[in-house]
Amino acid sequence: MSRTIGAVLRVAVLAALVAFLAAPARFAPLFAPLAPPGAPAIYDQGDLASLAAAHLAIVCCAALASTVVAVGLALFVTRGAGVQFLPLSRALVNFGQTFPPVAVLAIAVPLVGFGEKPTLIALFAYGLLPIFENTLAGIRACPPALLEAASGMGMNGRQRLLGVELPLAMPLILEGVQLSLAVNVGTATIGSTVAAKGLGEVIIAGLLSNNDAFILQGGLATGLMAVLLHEAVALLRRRIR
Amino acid sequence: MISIEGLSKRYGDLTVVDDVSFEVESRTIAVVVGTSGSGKSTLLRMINRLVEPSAGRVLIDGQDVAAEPPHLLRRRIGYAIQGHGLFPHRTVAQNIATVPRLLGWPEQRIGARVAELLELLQLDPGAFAGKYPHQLSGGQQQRVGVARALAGDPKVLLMDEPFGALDPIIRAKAQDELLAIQRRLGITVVLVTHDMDEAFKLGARVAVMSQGRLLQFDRPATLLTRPEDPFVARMTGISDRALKLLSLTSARDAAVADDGPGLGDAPQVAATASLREVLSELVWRGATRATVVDERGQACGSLAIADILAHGRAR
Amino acid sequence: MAAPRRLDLAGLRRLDPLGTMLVLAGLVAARLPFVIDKANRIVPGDPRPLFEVVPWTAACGCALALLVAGVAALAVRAPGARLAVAVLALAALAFALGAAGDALTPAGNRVVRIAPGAAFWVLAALLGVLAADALARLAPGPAARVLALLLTVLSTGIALASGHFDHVSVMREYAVNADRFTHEAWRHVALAFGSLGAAMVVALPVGLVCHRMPRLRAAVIAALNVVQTVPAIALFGILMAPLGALAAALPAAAHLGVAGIGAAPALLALFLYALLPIVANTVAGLAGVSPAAVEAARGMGMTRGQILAGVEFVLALPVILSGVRIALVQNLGLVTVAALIGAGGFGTFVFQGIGQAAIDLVLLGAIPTVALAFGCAVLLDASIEAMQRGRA
């Protein structure tokens, strides 16, 4: 019963969203008490939907990236030789968490210009942490009487990762990436200082021109896009299960 | 003396306890059996309250229970349970101090009844007084849980499945140190346990539980003779209910004085040995004849193997 | 390179495999640009390498240590040891910096300045690299790791007031905008520190009838995960709206400084975004623990605000404070942003600095913010672990 309510909440946030960004100014009325008088109710210095895809591809892009990486990394440090790094990249890990995203945002303009770049660069760095950690936990969580089961079986090192460490770590790892994609999509409001294309242009419009309805849009538009990105997630997670 | 009167407990349309009546005299051991779902561990938790009950009551002493609130009532009353319930981040010498901080003890008394109860455990204070939890033997720990259960002097003792995270060796060495302790101290003791040979051992009086109903409160020999239900009969055990009821007596107890002489070459027996034991025993040598010698090597008695045997005889 | 077809293979086996990667990376950032010479804050500079701008003697001393380091992380196991050199090659790179500052700025003048080239930045973030994997090795207990962290900031602040970085490009940026640095620096410390203390009060009793009540704990973590996707600025932005029309009614809250632009809508936003982490960490702190404990302490006959006070919240207080460090570290970060709405803080020169294209600037407030947030991270943790320590 709450499956069903479920599912259709998820489709009905997803309508209002696609609905809104395909045609924003049928919902001019729903932002105008909040705009200045005179002023646009609705973002009118760029296409709304666009905005929202450049947004969606950045973060994606960015998820797309930290996950190979860190999944990687993660399976680089749990065997074989790269078992003596395993300290090492767990501390940068820990340290690496105390690094707040816009600093990262931050130094990453000096080191490859404005633009899409250091967004990239700031999320993609920023996602590594929560699917490395992750993958890390997910792995370790393998009970080691299942490994030796299978290698008692005749498994060979890459049949067990393949057959038994990942699928079973795959929860873990996926719940990783919801927790990155999420800090992403909030994050990559902030890349709009630094010129990148995405709907925090529209909150900083809103900022700038004292336009609360800008503000309240872009908020939105960013907020939903999170949910439906951690719902979808979700799924996979229920449907690998 | 522990009274329970018609005590029921309900919680809806189930059952858990459904009027227990029985008495528990002072300075006795009661056990309470039963299998896990059978309402023995209600019942007991309905004497210190910590569930209330929905009919009946409980008299210590001829006084209710539900006179007195309840958190109050329980510091006079001690409490040790399964898996011990050590507090995990307080020390062995807090843990032990805890009634006795809430009872308002001065420091000093309670620092001297850390140590006696430590050393009345076997635990020496000096090594043990400091240390965490987590850093004690399983056995350690379930010594310090009953240590910190009797620290508020308390006449009444009750324990949830005491000893059932013990490894057997270890557990019939607590089960010997708590009777050493019960009659030391003349403690009324009321336990739980779904073991019947703990209960056997322990028990003066042992009382069967099923399904929220008590089935016979009786002494273990009387449990074993003559059951009053099949399922007592079932839980006591069928097939080796003559050894069972050979464990119940001591050697002193059935040993008959001699009178002539030319028993030099019996084997001897320690007179706290049971008659199972002592029948073993018997077995193994090939002999007929035991002597019986007291804790200072005296002889003071001997046993046919024919009338250990009449011991086991259904009655 | 002497012939390098004389060395075995089992020699190059021993060589430690994190220390040959350091070393490669190492030599081929050494022919990278030192330093970068600028006239002023705009204009990008010249590259310049270690040996042309350094006294000599300065120079082989840098050099000298960073070929130590390079030794010791390939050929030496002790951590210790490898830790000792990695601090020290750190200390003679920086101070290479400061010289070449030094000699490359003409007697006097105050706006020619050099900005940490590519070299000292790579070389740096190995030897970092060396000394984090050598710390992770040693495991040193929580009252060593604060030791360190204060042995860390006091040698910093020590040679940053010596005056020997003077001539550095954030040192320069700093000297300009000295007075508004420690107000930034205490506004971004109030507002971080502020908000989650406020969350505190509202976080653990929340998250205690969360745990009482199982029905409210679905229902309050998911309204607060809602608050969490909400983007920072979007937040700080809606909050603004609200908080400006109630000091334009009340003039008693205006007077107390509720404002629509400034400290108010951010320590709001950022109380919210406290909330989670701590209300959730409270709630699987209680839950954690042995319910034969609590049943033990009822037992004895201990009233329900001491099962409370002397045995539930001791035994959670480790996950709550995890909890606390989550929230704090995610406030430190987000107080950044909040420099958009007028807060203040750190963010402050990171954005005037990336509207200016001055990256001096923007290191001004992102180095600073980093180490805040660091070290009140080492702090937590350690504490956290001593509070375990003696229960496990």
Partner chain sequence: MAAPRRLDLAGLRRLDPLGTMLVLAGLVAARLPFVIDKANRIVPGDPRPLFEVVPWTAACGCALALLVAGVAALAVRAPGARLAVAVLALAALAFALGAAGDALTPAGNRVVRIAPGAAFWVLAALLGVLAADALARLAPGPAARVLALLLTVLSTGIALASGHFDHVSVMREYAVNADRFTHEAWRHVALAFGSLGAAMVVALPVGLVCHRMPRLRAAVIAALNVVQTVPAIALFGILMAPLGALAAALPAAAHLGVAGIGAAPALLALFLYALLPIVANTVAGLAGVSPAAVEAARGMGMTRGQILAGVEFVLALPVILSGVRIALVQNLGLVTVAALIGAGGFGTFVFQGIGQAAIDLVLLGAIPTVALAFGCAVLLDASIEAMQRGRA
Second form
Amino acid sequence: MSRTIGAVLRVAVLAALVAFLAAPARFAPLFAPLAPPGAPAIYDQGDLASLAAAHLAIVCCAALASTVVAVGLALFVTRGAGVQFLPLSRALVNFGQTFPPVAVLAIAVPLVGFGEKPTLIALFAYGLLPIFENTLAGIRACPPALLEAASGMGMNGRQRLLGVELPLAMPLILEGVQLSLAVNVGTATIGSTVAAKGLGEVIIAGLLSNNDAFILQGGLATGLMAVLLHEAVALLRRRIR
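Taking the form predicted together with its partner chain as the starting point, write out the structure of the form predicted on its own.
Partners and other molecules omitted; one chain follows.
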């Protein structure tokens, strides 16, 4: 019953988000009380659907890059030759959490210019830690007896990794990806301060014009997107498990 209710809620949230992005003008009466007198109730300086798509794209691209690097690094430091590099690896992946994304943007803009690139760098750095640590935990949780049995069946190191360790660690790895995605959906809004396309543009426009309707639209769309991504990865984790 609870799973059915959860599925209905997910569909309802998705439907609400799609309906708003596809035809935001229909929701103008709901936001009109929050808009200043004479100001538009719906953000009209850009297409909301396009901004949401750009926002989602930059978050997913950053998450993909973070996953590849973090999982690869975690696998390297759990192999014999890489164990000694674990402290250094932890220091590197903690960089994104130590420095706020705004500070990373300030460093990246002079190097790569304005737009999506500095935002991608900030989100990439911010998303490394949870994926790296969860991959480590998943690999280390693999029962030694199971690895011995795999070796007894004639598996080499690569076969054990691909056939035993990674499948068993996958739910934990996806949990790290899930956390990284959910956090970065909100964090990506700051990318609009360096001219990256996204829903942060709507929030910033609302702040500059003192229009609470714009702020609520950008915040709601970002929040619903974060919830949907979180639930999508959670569903994938349950399927794998």
